[in-house]
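Consider the single chain below, provided in structure tokens and representing the form predicted on its own.
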Amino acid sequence: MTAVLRPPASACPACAAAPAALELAGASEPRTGEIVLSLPTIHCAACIARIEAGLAAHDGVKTARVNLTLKRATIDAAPDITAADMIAAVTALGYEAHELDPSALSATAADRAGRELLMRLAVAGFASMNVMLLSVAVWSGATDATRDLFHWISAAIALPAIVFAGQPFFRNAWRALRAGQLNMDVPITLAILLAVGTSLWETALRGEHAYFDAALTLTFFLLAGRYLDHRTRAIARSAAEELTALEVPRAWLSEGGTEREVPIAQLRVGDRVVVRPGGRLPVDGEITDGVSELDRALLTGETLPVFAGPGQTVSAGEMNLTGPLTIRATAVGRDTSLHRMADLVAVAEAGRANYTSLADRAAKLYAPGVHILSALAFLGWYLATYDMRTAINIAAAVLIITCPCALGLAVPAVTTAASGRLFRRGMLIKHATALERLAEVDTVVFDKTGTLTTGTPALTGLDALGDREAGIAMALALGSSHPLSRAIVEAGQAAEITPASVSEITEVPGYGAKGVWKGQTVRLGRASWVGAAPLAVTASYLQVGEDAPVALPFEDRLRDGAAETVAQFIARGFKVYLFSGDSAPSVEAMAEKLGITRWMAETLPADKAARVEELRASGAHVLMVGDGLNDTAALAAAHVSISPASALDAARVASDMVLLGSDLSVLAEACTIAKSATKRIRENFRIATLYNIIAVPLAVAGLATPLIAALAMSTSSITVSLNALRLRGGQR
């Protein structure tokens, strides 16, 4: 799946010659009911033309459109055309293709919101520049009729621009007031409306000061903050949706001796479902036909494949490894064991929802504070002068100059800079407050299989085999698709072992592979099948003729950077735990290898979540790193959570961040960047506070002219933006 986000070089030679083609891409969106393919290797207009022409030439294809920006193809085809046909057609053209689930893609709405924000930002910026030019003329000495004319022209520009550009703040403020609450948008809206209202009043009365430029500048800076925040979240959402959409939820339904592909939503209890090798079980049920092995690692953490045969009960989410299985469904949809885990997740997430971000905490103090200050300024000046006009002007100046620009930019500017830096390192931030929570972490909990390890076995005993056994094992493994066989082939190729001349190789589902070597039957597979005594570790067994079986042990390989990451966390004083559903010997061996002294083995999903809750209740701020369904509840219960991109969809949904690559070393760096980001946010708040300490007395004293307000607001906003940009360079 990571290939989608890190595409290899394109097969198209024109890409290098037409880099500008990226900018020429259209913006078509997938429509439900059509075949949608992910095309991670396309790069230019020539790729588009080649793929569209190739697909259009395929019988049954009505139209085919390729979107270069989204790297997707949307195909309108006849009902008998399948996604597999289209993938084969694209592959034949020299490009990589994966099917996407259109229902899981909602980029259209996200892009529309971004375009609207960008359009309002452009209008506010253009209008503020024009009004500022008129204001400079007034500040330079324009008086009387000239000043009044410039004020009226400013009003003609500012009023429609603010009505259009300020709508995001107006709508949010109205919703908050209707709910009886105050948020940051309430004082922003009040400041904008009061600035425009008093400016119109002053213009009508031929007054000296008007704040049209301040109202527009305020709107422009705050929209810039909103757009930065939107872009950060849209990038994360888009990548996460792309990963989700790769898991197409379909199943093969067996009816009257025929099979047809249907959406999982159409399955009913009692249906017979066929699951081919390499497929994931879509329902809970009972095996009625077929023999195979099941990989339950993502559900239970158990790395050893289990034997599967008629009469055995199975659960949705398990992976079928070697032989086709027919399953009679006993639970489908929301009644499966997969969805029952959602209840655990919902309970666990309730605690996380109570977290209040730094921005929200600042807004709770800021909003009532400026309202009270403005009201006191109005009351004080009215009692001192009994001049309503002067009192309202002072109150408006206080609201304007207590500029929320710095506060509105402080968090999104820092978050955007930190998110961009982490994204370049292979970390995707999904949740708005994930960085702040990551900065508070003092305890790290790792899952084992698929998280600290790759989840794929590696052969460890190849050197102990003789040339004859190694060659025979290599030949038999080449005829099997079992994960252990693939590991034997990989190790054999690395050691440059030549496969023996084994004939009549056949795979016996659920047991192993067998063949004939020099007239003798040779078998590679389960201990019970070849008559061997099983080892305590994962192993396959080779038997040559009537010779005693030979064991081939395996171990789960550590992910890149796993040992270094654990060592860094321990060295920094973090408490590190290892929770796994795997057996105690393998978990203990892994813990000793990595220097982890706190570990638990054979843990059920509820046990993991309960232990994480206990740690939280004791005051620990827990970072949970896991990938399986058995980790989902613990991921949701933790203070902050991270899952690899290879994790199941449910685990990625429950986590706050997604690790796009396979290297874990970015985890420790992410904690450092998060602490730096939180430090920058607090610095920005202090800058905003210092600014207000200086500016507010000027406004209350009636000295805040439009020129002073414009200079002060711009200075504070630019200062917090530059401070946030320090994160991009790597300063800590």
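Numbering follows the first chain given and starts at 1. Rigid core: the largest C-alpha set superposing within 1.5 Å between the two forms. These numbers come from a predicted model, not from an experiment. First, how it differs from the form predicted in complex with its partner chain.
- Ala677: CA moves less than 2 Å between the two forms after rigid-core fitting.
- The Cα position of Ala638 differs by less than 2 Å between the two forms after fitting on the rigid core.
- Thr63 shows a C-alpha shift of 2 Å or greater between the two forms [criterion: core-superposed Cα displacement of 2 Å].
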The other form holds:
Amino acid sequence: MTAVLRPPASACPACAAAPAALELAGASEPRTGEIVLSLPTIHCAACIARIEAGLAAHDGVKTARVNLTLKRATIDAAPDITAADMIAAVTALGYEAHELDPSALSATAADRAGRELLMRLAVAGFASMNVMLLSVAVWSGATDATRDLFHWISAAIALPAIVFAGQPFFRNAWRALRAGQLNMDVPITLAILLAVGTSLWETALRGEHAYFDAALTLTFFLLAGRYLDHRTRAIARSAAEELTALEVPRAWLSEGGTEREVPIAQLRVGDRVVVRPGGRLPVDGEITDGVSELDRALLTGETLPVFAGPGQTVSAGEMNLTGPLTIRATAVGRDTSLHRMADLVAVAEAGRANYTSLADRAAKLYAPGVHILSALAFLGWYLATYDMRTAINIAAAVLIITCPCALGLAVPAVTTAASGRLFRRGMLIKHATALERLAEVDTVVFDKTGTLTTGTPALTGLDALGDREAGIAMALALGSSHPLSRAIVEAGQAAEITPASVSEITEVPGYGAKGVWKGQTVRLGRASWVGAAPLAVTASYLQVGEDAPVALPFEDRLRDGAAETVAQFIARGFKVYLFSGDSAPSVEAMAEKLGITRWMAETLPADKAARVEELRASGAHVLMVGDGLNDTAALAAAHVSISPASALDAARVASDMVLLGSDLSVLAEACTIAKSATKRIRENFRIATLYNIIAVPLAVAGLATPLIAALAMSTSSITVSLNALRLRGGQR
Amino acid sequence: MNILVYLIPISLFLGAVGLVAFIYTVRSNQYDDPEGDSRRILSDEWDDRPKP
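Shown: the form predicted on its own; wanted: the form predicted in complex with its partner chain:
Below is the entire complex, every chain and molecule, led by the chain shown above.
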């Protein structure tokens, strides 16, 4: 569970228990296009060369290209080559490889918007440098014909450059105006157009001052802000897409005795679907054949596996543990309970859009402010001098010098620095305003199974067993791949217990394993099967001959850093809650262990969401951390939400941030970083305001020459960017 | 000052050459894998243009 990216087919601990299921999931499907593999362990030039050469040597592979930045390989191969072949080839070279769903990655494959911004940024940069060169000559004393010539050349460079580079602002401003609103782009567009317009006029009248350079640097700095903003989101989006693409959706269809693998999209109601042990159910339906156990932890939060037999209704997202099941589909695709839940979340999410970011709030104050100011300056000067030319010049200077570039950079520069730092620590920010909301958090709500715990059980009662029982349990567990059996083996190996010699071990799907030891039948499995009274906690039961059965209780293992994280939150005065769908005793034990005083057990999904709403209504800013379907509603209802990468797709979609690693300790750090990021953003606004307080009177007084405007603008932008860089911290 | 007649066009031309070169690199996907490219220099294999 250390790797960030886990095997395809599911993001579940039990999959590791069934490597066979993985191979099946990656098996044959006729495809035309390319194969995309995720290669989480590559890191150097040698890795690239080895993988590319190894793949290219494979028959039928046309080209193979490794992208180290994205840790991905794109393979163009003949149609009969499958992803499983390619994974096998890469594994043979000694690297980990997982299949990615190319269709889910399409959006990042061609980052057209980013490329367009970069191009405009380059044009604005080129033009502003050249115009600046000419302007410096003018400022340092070029006069008469020379000055006019320089102004004309500047105009010739600036006009096409502005027309091309300024388009994102013009388009946005136009859209806002048509909708009858003011946004940040309106003053920007007005400033640019007015600056270019008056400069042209001045140039035509052989005037002294032209603001071509100001208009261009303004565009350049603002585009830089836009580009930073875009990059941050593009990185988050591509990582989120990769998480989705890891789950290649396929199912095994049973038709008249033969089994065929099909994409999930092709399933219809009434189809019989075979789910092997370790697989996640792709549809809602009824079991027609087979006996097994189901892990519903992601859906209900319950850690106890549930017995499953013919006639029982099951829902998509549950995990099949021990025996193969055949399911008659009653709901597929978007109609499954899993998807309906995810759709509900989309509704709840709309409520979150009401949060106005700091930047928007600043823009709301700023946009009308500068327009009024510049109009007043125009009026004042016109009344004082009755000279239209001077008045318009002053008004333009006011608009330029109250330059929004510090404001335009203030937020993107900070969020880029902060999210870059969090990304390196294994946390992905999906939502634009998530950092600001995280900074306000004062209450933390944790889910138990899969969030605070790893979701894989660990045996606790080994010491209570006699040597004889321990040895038998070990022997029986060795023959099974059930997660509880694996936990017994793990604990037994740690305690150096030698397995007893048990013969004729057979696994009874859905019940357990049995064998013969010294002539007696020994059984390890469910309480009802061995005839024991079931405990409230997750447990397996061992019966030797006719003796009374003994229970082997399990406990969910804490995730790395969970205890420290909770302790840190409590120490900082956050209110910490634990809401779980699991039974009361196990939740209480967990809460006690972590020092959480407020907990709630056996909660239904609606209860969780309702409690979060309640907390919210009482004025608390809730951070919800959860991974299951039973958390999705609460995740969407909370002020800000985080889910681990192992969560269900629905939960990841609902949350604002995704934890890529398995370590929880980054949570507390994220809160700190979010707080300092908001502090920096506010500081940046203060810098911008301070600068306006100095610069605006100069402009209104008519003292803002192009030189002063250029100096002031660049200084404020650079100060703001440097202030944001303080967030990055030294460490990588 | 007559030197300006040559210098200004030359500086503009050189700047434009740089801009065109940059646009070419963006168009031909050369910023898709900065980390990989920095390592590929060390490899002896012939690989001087990004494959699709």
